[in-house]
2 protein chains.
Amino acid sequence: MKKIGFIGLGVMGEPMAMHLLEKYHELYVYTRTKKKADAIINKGAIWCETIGELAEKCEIIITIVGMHTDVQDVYLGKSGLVNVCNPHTILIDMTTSSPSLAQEIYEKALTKEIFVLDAPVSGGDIGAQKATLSIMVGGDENIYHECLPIFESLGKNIVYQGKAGSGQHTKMVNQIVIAGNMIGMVEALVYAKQANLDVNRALKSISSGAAGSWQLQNNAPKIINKDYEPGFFIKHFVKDIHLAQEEARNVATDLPGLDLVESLYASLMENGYGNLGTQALIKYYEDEEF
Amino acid sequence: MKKIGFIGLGVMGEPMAMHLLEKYHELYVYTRTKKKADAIINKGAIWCETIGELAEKCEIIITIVGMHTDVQDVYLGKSGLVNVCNPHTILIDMTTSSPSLAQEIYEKALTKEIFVLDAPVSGGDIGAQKATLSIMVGGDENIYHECLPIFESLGKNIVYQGKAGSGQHTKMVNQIVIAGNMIGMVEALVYAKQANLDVNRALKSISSGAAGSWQLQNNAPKIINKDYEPGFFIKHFVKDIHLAQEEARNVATDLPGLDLVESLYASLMENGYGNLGTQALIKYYEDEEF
């Protein structure tokens, strides 16, 4: 059995690492803020002081960190994984990150006989806790198959998407769909209120038909209750939208809908709403600051 | 039993009228082009030569015509329903039409003791055929209850939305949601193709999660197969968007997402794509004309 390491014990990473520890009984962990590792160390995970120490001990290493700049550091920094891992190590980045960066990491790692998968997830903290994440994987297909048991202990809808970067690209596709669903839902709710409709009744009419969506089901009721707690942070969504725009620009593709949604969320960020959930987009329409 | 009349035997109206004929055995019909009534006359429906003749014979009259300008003619024209019906007639307009016009018709009819419901539907021709339409109803609640057996023979998700115009407003809410879902889905597919993803696989990863929607389920596969046959015509969707924009402007509400989608569909109309299905929005991104 290959030894498994895990880097990044945030709101997503911690429950994921817990599932791996339960399944494999042995797990090496590192995270920037050691305090975040306390719970899992208490359950028996083995703490590593540095990425280098973890790299030395492990043959498969999973990362899920905050921003794609963190991914860059963790993988390509001087003491980053690509520079410190042994040949034949398998690295799996589950952060939502840049497709181009994923390709770059894959290629640089390959020159050292290190194999990398990009495997971002959707399903949020609840999905991480319940091990029901969707996992979209890019990289070499044989490496994917070798890692499938790991993925199966973390998620339900696991799909191999193709060569390196394809996992990240698929996550971008996911976020672009959500951007549109979000603006449609929010503008519809704004209209419904202005028209003095009973908004819950209106939702009852439309939710099961051609307007139906996960967002309408899950976020519209939150908006009606003025509940802006993050299921997914605005600041993270904006990060993802920027990554998608960057990739789209690389191939000279105009996505005016995505650009519009980005500009509205950018206004929200400027007004200090980055830590609210994405459903707080309605504030752009209803708050007087805008 | 009150005698029922039906005006408008198009792709939606004909199957709806058929259901009523089956349930009530007696049905009076009128439509602008008599040929369209042949099938239902053969089944036993009674043809009326004019709206006036139908109005004279019927106590409940259902209309589902093309545009809101047709609604205006049929209801408020010199020989229109409001001017020719007997007092205590109930009129039900199931066309997707202007909320303001619905309110105007309701008020003018009321002065003649004629009662009007606005009851637009969603679910398309399939919903009309299978009697599974969503029906959103505005007008007096006691009149709604009196007409409920009629609605129940036409649809499944029947919701009383409030005073006159509320049915139409709810349909606008439905269309605004769809506008957003449509642009999100289409831009995501454009991105996926540019990124050289296997688009079907990408859909497999994202359709069951937070990006999931009726549109993604039903229209994304059509787009992948370049099937632009109308489930719902672009020209009708543009009509609906204009109605929603008009109402939004009345209350000085800006809906930039809706405006953007409108401008893209307007380009498609100008290029002669009005008779394609709404999923042909992708042509804006992929055809060289744009």
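Here, rigid core means the biggest group of C-alpha atoms that superpose within 1.5 Å across both forms. These numbers come from a predicted model, not from an experiment. Residue numbers count along the first chain shown, from 1. What changes on going to the form predicted on its own:
Rigid-part assignment between the two forms: E152 and S263 are grouped in different parts by superposition fit. This chain moves as two rigid pieces, and the smaller piece turns through 11° between the two forms.
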Second form
Amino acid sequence: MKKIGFIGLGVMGEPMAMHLLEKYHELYVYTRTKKKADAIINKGAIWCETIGELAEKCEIIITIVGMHTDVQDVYLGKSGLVNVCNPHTILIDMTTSSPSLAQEIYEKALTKEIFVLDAPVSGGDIGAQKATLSIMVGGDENIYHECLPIFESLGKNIVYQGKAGSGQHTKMVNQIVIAGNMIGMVEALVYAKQANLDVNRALKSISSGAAGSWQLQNNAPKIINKDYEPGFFIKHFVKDIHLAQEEARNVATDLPGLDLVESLYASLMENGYGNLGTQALIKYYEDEEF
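Alternate state requested, the form predicted on its own (shown: the form predicted in complex with another copy of the chain):
Just this one chain is shown here; partners and other molecules are left out.
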């Protein structure tokens, strides 16, 4: 088995890395803040002081970092993976980033005989913890098949989407759907409360019908319990919405619904809520108490 490295140990990355350590028993890790790696190091993961050290030791490297700019730095910076990895290394970026950046990374890496898959995920912290993520993959199909056992350690719904950038395009589709689901779920809760319904009973009625969704099952109960801890940060979702809007403009598509949701989340960002979970959209309707 090729040696695996993992970069990024946040809300999503840490449980994902834990699954890989449990399956393969050897895992090299790096993250900008070493303290975030303490738990997995204590479980037996091997700490690397730099990206270059990790790249020297590993033949497959997985990344899941925060922002678009982080991806650019980790891959294309002076000490980035494309510039320090050995030929024939396989790089798997599971961050949500732009399709155009994914294509750029793929093309630059290929000139150095390095192979790249863009493989963003959906399912939030719960999916990461339970290894039930949806994984959408772009890149060379033969490399995808080589890495499929790794993906199967992290998710249940794993689909090869096509050439480089296709995974990220599919994630844009996913985020557009989530934006619509989120505002629908939140406004439904607001209406139920204003109509003096028992909100939990209302959810019980609608969750298994045509209105049923992941948001109703997972984030609606959090709102009712005033739990705004991030399964997915507002600041990261706003980043994803901006990426989706940019890609929509590139294909001459107007998405007014997405623009509306972006404006609501932008208001929350301006009020300092960026580090809360996406379910904190309810705070836009600040008069509502559940």
